[in-house]
Amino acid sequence: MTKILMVCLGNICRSPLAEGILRSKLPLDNFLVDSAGTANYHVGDRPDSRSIAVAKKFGLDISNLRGRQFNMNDFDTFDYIFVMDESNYNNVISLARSDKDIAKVKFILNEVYPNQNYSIPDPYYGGNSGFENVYKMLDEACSLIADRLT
């Protein structure tokens, strides 16, 4: 089974959207998709209501997901770790124990724009349109991930 982790700051906006989107594109008998945040602000919380709403608009239900914090054991559990931005990348690799751990960590938008390390903007302080834009960016990246892995 291939295991994939999506990581953002609080695990309530971008990464649960990415988790839900990628889950919808992969056969779940062969893949496990999860998400986490680099901070502990929202451990146990549901995704932001705007993330839930935009996911629902596109036919996905992420309301059952709960926030959790990324930890060193995730390097052992997951084959791929996709981060949303440079801050997330730096926070994740700061916990890495080896080059093998670091090699698992990728910017998710590098799937669309190889080696550019572009960020998925955090929509938390923006309006609803920011969540829809983030959804579309993640959907494109997740389609490419799914195509590559299946």
Ligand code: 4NP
The other form holds:
Amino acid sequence: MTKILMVCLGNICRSPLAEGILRSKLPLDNFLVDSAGTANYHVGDRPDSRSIAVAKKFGLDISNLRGRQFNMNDFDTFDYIFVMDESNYNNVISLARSDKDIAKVKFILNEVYPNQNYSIPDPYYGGNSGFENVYKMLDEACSLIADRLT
Ligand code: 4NP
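Having displayed the form predicted on its own, please output the structure of the form predicted in complex with 4-nitrophenyl phosphate (4NP).
And the full complex, kicking off with our chain again.
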């Protein structure tokens, strides 16, 4: 079983979308996909209504996901930890205990633009178009991740 974790700040906008999108592209008998936030603001919350809506527009139901906070044990559980932006990267790395932990953490857009460390912009304070933009960026990255791992 290959285990992949998507991480953003709140675990209600970007990483639940990334979780739903990647899950839809992988055979789930061999892969586990989860998501978490570096902050604890939205623990137990369902995804932002705008993320649920854009996922639905593209045929995915993410309404059953619930927010949780990233923790150190996730380094043991997961093989790959994909972060959305540099702040997420720094927050996750601050909890790493070893070079092995650090090596698991990747910028998700480096799948599309290797070594550039580009960010998936936080859509929380913007409008619906920001969520559709995020969806499309994540869909491209997740297609490449799924191709590489299958
Ligand atoms: P996310 O977006 O990190 O993509 O889930 C955010 C959601 C909530 C907040 C910030 C970003 N917040 O400050 O509550």
